[in-house]
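A lone chain, given as C-alpha cells: the form predicted alone.
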Amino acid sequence: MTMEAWGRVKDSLVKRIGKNNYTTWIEPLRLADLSEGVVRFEVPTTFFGDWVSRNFADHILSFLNAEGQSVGRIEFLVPTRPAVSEPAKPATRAKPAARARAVQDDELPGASLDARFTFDSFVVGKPNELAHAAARRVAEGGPVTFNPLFLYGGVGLGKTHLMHAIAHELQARQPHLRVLYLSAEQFMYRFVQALRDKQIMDFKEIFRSVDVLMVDDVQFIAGKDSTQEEFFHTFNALVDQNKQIVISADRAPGEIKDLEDRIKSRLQCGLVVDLHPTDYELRLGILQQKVEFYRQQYKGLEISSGVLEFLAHRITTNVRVLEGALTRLFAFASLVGREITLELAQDCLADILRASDRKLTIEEIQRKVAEHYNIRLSDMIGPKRLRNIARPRQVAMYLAKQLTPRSLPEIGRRFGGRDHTTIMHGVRKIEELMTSDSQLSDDLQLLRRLLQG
C-alpha cells in the first residue's frame, strides 16, 4: 500500500471519528507493511494498540478496502526500544471486518466532542460570564495561569458546553496538542479495565502524556478509593509537567462528599468558578439564538411576538429543559402546519409548564437546610437559640422569603409561630453576612441549586 493511499484513508478517518480522536489515536500510527491481507502498524504501547484495535479497527479496515487494498486483518506492533534487546511483540489482533459494529461514544478512550458546543454558540450572561472568560483564557493555549480550572454548577447550566468549546478551540489553534476529554466515569472504567488486563503502566503512559486533560462530572469518582488514588497521581504528574487540567462537577470541591481531602485541596489550588442559575435575560438570549437556527431548519415557520418571553419567564429549571421545549414547539408546529403562537405553546408544552409551575414550600426549605447543616428539623422550628441552630434557622427564613411568595407573617407561623419582625431580622442578618462570609455565600448558592433544580 502506498503512503498516498494511507493518506486518503486518514483523511476519511478524521471526518468519521472527529479531529480530537484522530489526533490522539490515529496520527501516532506508523504504517509498517501490508501483505497477504494483513496490514501492520507500529504503535507506541501495547495499551495504545489495544484501544485502536477495539475502537477504530473496523473503520480503518472499511476505508482501506474502499481504497481497493483487500485487507482482512490489522496487527499492531510495539517497536523494539533501543535500551531493550527483547524483540517487539504484536499487540492484540483486530476483529475481521465482517464483525464490524457501531462504535459507541462510551467505548472511546476519550468522549466525542459535540460540534454544536463552541464558544460561538455559548450565550453569555451575568450568571456565567466569569466561567466563560476563564474558559476562553484556557482555550487560548498560552502559559498555564491557573491549574486546574474547576467549573461547577447545577444541571444544564453550561459546564459541558464550555469544556467542549475549550477542546474545539485548542484543536483549532494548536492541532498538535494532545487534548483528552472524558467523563469521570470513563476515567474510572479505563482504569479498572487496565487493572484487569494488567496494563496499568500503559494506562499511566496514555493519561500522563496528554497536553490537556479534561474530566467532566468529577463527583462520580468520590468514594472510589483506587480510582481516586490514580486520579490524584495523574493530576500531580500533569501539574508537575505544567500541563493544563480542566475539571467540572455539580458542586464546589469542598462540598463533594467522600472525595479525599488531598484531592479537594488540589482541586481548590486553581481557579474555582461557579455557573449560577440562569436569569430571565440569559434564558431569553438562549432562546433567541436557538430560534435563528430553527428558522433555517424550518423554512417559512413563523413565531409570534411574546412566545419567547413567555417561555423564558415560565421555564426556569435549566437550559436543557428550555431548549427541549423550543425544539418540541418547532417540530409540532411544523407537523401540524401552524404558526407558533402563545396558545399553541401553552397546548404543546402543557406538561413542561406544569412541572415548572411546581411551588416550592417553606417546609421543603426547612428540611433541606436542616439536612445541610445536620440539625434536627424540630430544633429549627423550636425555641433554641444556640448559634449552630439559630444561623441555619435564619438561612431558612431568608430562603423562604426569597424563593416563595409567602408573606413575613405566614413565614413566621411556619417557624414555630414567630413574629414577622423576627423573620425580618433574620433575613436582614443573612443579607449583611453574605457580603463578608464566603462560606455562608457558598452555602446559600448550593441550597438554591438543590431547591430549585
Ligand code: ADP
Given for the second form:
Amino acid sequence: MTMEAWGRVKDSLVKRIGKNNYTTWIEPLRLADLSEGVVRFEVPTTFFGDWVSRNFADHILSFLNAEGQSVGRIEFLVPTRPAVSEPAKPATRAKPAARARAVQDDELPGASLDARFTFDSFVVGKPNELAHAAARRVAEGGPVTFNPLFLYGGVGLGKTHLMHAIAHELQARQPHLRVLYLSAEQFMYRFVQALRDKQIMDFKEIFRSVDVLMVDDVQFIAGKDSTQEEFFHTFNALVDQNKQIVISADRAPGEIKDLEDRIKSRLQCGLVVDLHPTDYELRLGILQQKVEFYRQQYKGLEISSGVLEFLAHRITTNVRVLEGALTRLFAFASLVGREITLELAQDCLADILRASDRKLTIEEIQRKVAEHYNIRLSDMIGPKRLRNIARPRQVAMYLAKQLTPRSLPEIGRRFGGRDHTTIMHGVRKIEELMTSDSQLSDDLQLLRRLLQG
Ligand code: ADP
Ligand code: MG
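For comparison with the form predicted alone, provide the form predicted together with the named molecule.
What follows is the whole complex; the chain from before opens it.
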C-alpha cells in the first residue's frame, strides 16, 4: 500500500472518530507492512495496540478495504527499540462542513467553528497575554483600531483557538456582522474552484462583502502565486472598506518565505503579536483547567497535583500534545482500573515523553539566537558575511550541533544549503572563542538555558 493510500485512510479516520481520538490514537501508529491480508502497525506500548484494536480496528479495516486493499486483520507490534516518533505535527482538522456555522447568512464559504475554542476556555499566561488582549479587543467588534491583527507562533500554541474565540464572541455580541473564518488552504481551494467553475466574480463578491475576515495559517499560500494575488486584492478591498481582518501564521510576516513583499508589508501594517512558547506556569494552568472535564467524564478518577506538575514540567512541545497526554492517561487508567500515579503516567506516556525530550529543532535555535543578537532570522540562512551576522550564525550552528541529534550535512541544509565543512568550521570557531571570550560564553549559557527551558 502506498503512503498516499494510508494518508487517505487517515483522512477518513479523522472525520469518523474526531480530532482528539485521531491525534491520540491514530497519529502515533506507524504503518509497518501490509501483506497477505494482514496489516501491521508499530505502536508504542501493548496497551496502546489493545486500545486501538478494541476501539478503532473496524474503522481502520473498513477504510483500508474502501481503498481497495483487501485486509482482514490488524496486528500491532511493539518495537524492542523505541519507535522513532516524529515530532508532534498539527493534527489534521476534519474537513469542515461546506457552510460556515459562524454566519447567519449561510452563503459564506467558511469553516465551521469548534465550540470548545472560546475565550472562557483559553488560559492566559505571560507567553500569550498580548495575543489574548488583542484578540479580545477585536472581538468587541468596535471601531477598527488596527488592521490586520496578525497572530503568529509555533504549532499548538493557541492561534486557531483565539481566532475561533473571536468569531464566537462577535457572533454573540454583534449577530448582524458577517464573520468569515477559514484557513488559507480553504481560501486557495475556493479560489481554484471558482476559477474552474468560471465563478470568479461571485468569489470576489462574497469575499468582499464580509465584515470580518479571518484567515488561519496564511503561510500556506506562500509560493502559490495566483492565490496570493487574489488574497492581496481581497485584503486591500476589505481594508479600504475599514473591515476587520485577522490573520494567523506560524511565523512573522517578514519571515514567511516566498510571500510577495507587498503582501508582507501589508500584513505588517496592523498589529503583529506573537504567541510565545508556553512556560511551566501556563502549561500547569492549562492542565488544571482541562482536567475538570476529565474528572467529570471519568467519574471517580483522580489525578494528583504532583502528576500534573510532572506533565507540565516534562511535556514542553505544545498544548495539543499536552491535551493528548491527558486524554490518554485518563483512558488508560480507567481501562486498567488503576489510579493515576506517576509510574502509570511514565509508563503510558513513554513515547510522548521521549518525543518531548527531543523537541528542539534547528529552526528554534536559529530563531532564538537571531532574537538574542537582534538580527533577522533570514540572515541566519542568508549569505551575508559581516561579522555581526556571521558570528551569531556560527553560534546557532554550534548550538544546533550540541543540542540536536542532527548531522553536519543536515545542519548545513538548514543553514541555507551550506556545506558540512562550513558548519564544522563554525562549530570549531565557537569552541575556540568560548574559552577566551567571556561574553560569548555567557551568551551561550543563556541561550542554552532559554532553549532547553
Ligand atoms: P495553533 O492553531 O496555534 O496550532 P490551536 O489553537 O489549535 O493551536 O491549539 C491547540 C490545542 O491547544 C487546542 O485544543 C487548544 O484549545 C489548546 N490550547 C492552546 N492554547 C491554549 C490556552 N492558552 N488555553 C487553553 N487551551 C489552549
Ligand atoms: Mg491552527
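So that the term is clear: the rigid core is the largest set of C-alpha atoms that superpose within 1.5 Å between two forms. Residue numbers count along the first chain shown, from 1. Since the structure is predicted, the reported quantities are computational estimates derived from the model, not experimental observations.
Visitor: Answer yes if the Cα of residue 71 shifts by 2 angstroms or more between the two forms on a rigid-core superposition, and no otherwise.
Guide: It does, since the residue 71 C-alpha is displaced 2 Å or more between the two forms after the core fit.
Visitor: Does residue 382 move its CA by 2 angstroms or more between the two forms when the core is aligned?
Guide: Passes the 2 Å threshold, so yes.
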